[in-house]
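Shown here is one chain on its own, the form predicted on its own, set out as structure tokens.
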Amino acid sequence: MFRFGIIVCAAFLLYPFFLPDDFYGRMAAEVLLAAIGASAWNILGGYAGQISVGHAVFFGIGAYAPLLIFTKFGLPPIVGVPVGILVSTAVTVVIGLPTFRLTGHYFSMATIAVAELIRLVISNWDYVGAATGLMGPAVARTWLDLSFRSPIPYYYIFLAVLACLLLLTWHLQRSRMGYYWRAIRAGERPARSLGVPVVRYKLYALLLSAGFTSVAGSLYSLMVGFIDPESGFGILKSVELIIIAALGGAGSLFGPLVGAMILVPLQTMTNSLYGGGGSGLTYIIYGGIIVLLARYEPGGLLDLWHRMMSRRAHRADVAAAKPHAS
């Protein structure tokens, strides 16, 4: 297993060279992108069990700070990712403690409303563009602005934010607060009786998991250099998390990577197909992955592979035990 790992990190160390065109850099830069927005919402949605549908709220604070704060004030793009992180955060005591009083899909409709609130408030407020959005600089006046012609510099940073949120993930899933989060997504009321402060431990998921969100956010505005009310805080980009996350394994340290590494391929590939048409693909493409999960693999794909894996091993021990018997 461990030399499983270091192929694995060997491989996407190595895969600029491989692949040195800008196409597949661009589209594996927006893998990693989708991975890192992705096992942010799993903190949250799969570890503790919590189903957000409003994570865009998060998602497009943290795109738009940056732009607003070089827009705004002339600063490097780079200045408003702490600035979103702190934004996000707040926004999170706001909506988490009343929403937290919900469970199951009332919480989940909750998410919703706010998110839309947000994303119309947003809209319609001219200090922030509206509807028109954000420009980031045109020219990268220096390296804090982030701004690469390449996307291979965009591909090693966003490399590096995922690789440290796995291993955070890694380090709280092994501890009291990943054991608490399980025991609240088993069942919350079991929980409280065991002595589980449970909305204490909700919001320290979700605090967790919207800053990591919000980073998501600003990572994508550094790369792209636009940001608008649709692609920032639009309810399509909440459901992408979800289904990314779900489509590897909620709940499972690498089932977003493997969601991503899917569904991102696929996005761009019909998009390329179809041009423009194929972007209204992508709502019949999350439909379907939605109820395939729902019917077949509620676990996703990297439980159906232990699942897989675990009957060879069985029938391995059958057959090696029969000679012995006989």
The other form holds:
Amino acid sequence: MFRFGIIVCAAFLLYPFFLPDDFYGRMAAEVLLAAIGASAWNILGGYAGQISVGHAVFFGIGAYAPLLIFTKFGLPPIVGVPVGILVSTAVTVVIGLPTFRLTGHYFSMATIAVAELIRLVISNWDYVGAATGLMGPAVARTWLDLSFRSPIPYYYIFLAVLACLLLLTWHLQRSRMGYYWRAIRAGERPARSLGVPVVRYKLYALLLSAGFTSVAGSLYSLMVGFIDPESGFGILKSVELIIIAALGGAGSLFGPLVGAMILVPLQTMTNSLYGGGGSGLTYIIYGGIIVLLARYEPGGLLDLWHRMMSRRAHRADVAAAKPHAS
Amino acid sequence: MLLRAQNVSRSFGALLALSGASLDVTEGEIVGLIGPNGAGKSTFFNCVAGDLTPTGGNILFNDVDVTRATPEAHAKLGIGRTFQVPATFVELSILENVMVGAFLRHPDRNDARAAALEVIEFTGLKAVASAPARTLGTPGRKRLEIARVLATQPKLLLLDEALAGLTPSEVQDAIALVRRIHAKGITIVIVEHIMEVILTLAQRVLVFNQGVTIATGTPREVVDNTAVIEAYLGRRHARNAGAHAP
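Could the form predicted in complex with its partner chain be given as well, to go with the form predicted on its own?
All chains and molecules follow, beginning with the one already shown.
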């Protein structure tokens, strides 16, 4: 297992050196970015089991902050990253306290409502560019603008952020916080009877999740250099985060990364195959994945993998035991 | 006095499920709550556990007013409860289920794990500790339910039909377990339908009928009480029983 981990880490670190061209570099950076967003969603939706369909709010805030800082004050966009985190966490408290009274589907529906409301406000607010959105620096003034032609620097920045996020998640999942989250997901009433302060721990999950989703949004707009209400706050952004996490395995550490490694290349492929006209196809694929996951593999691909592995191990045990028995 | 519930009432809309029940529990007791279905014992139980807020009366635990306290505050103060239908965390392993309880007094993971293992050993779940909780049947889940709450180190343990649905031999095992828990110095309030359990375990019994307590006393006294027989079996049986009494 340890050796496997080393190999995977090395593969991620060295991947850019074996690239045929920038197309694959950009796709790899997009995979990592999607994995950051989905891993952030996973803290609240996977571990704590609160299915938010409104995470685009935090993604959008994170995406707007750097470009707003740049267009309004001429500061390097990266200054907007902490601003995005601060605004996002402030918004979580406003959203979290009323919506956490709701459970299950009602919570999910409330998050959709809030996200759509905010998207409409942004679309009509001239200060933040209304429906046209915002642009980043066309040419980097200094390296601080983090505006690169090659996707490789982005790849390494995203890889570092993802590594930090996964390390933090891994640590939390082993601590009291992680156990309490899973208990809340399994049943709030018994969790409370065992002394779990349910609302407080759900809020912790939301704060962390929102903060990192905001970072994902910031990284997105840093790389793309452009943001509009639809790509920042659109409901499809929220859905994308959920599908990536659920495909790999919600509530598992590496599930979102696995999901991103499958879904993002798939998206890029369909988009390039059918040109601009194929962008609708992505959402047909989303729909198909939702149906298949809900029907056959609600635990996601990693869960399926673990079950197959344990079945194989079991069969091996049985096979090993047989000669002794006979 | 460990627990003092005075005049506790609870209504659901127009329905008065519980009207003025009182119960005093001293440390080290085992008190049984019995009564026919719909008598209000579960409502009373949930009021004491903090799952329902009483609409009248008050509840003191160790002289602290817990009438309106949240379930998690009850757990923190040392009131533990089990659920009638086991509320097992099926996605977690048995050890992890118990660890969730243990984390209340042991914030550190290794401490919580050690405490949970101790409880698992005590409740006889050691052989299956690492198995997923979903693999347990009803008797196992009832046992896990008890293990989980024991891990929160309660002073007062509220058992809600923890023995219902068990076979006679499993009931004997469970009675032995409750005895061992009591021997650790934990005070117990038990709701139970099975008379045998109440008769063997409880030192004092409180009988509910139609939202009020109609009798209290030792199990023997209560079983011979005319009002109790009436509540369970109807008036005619009560008369007959009265005629046969010495």
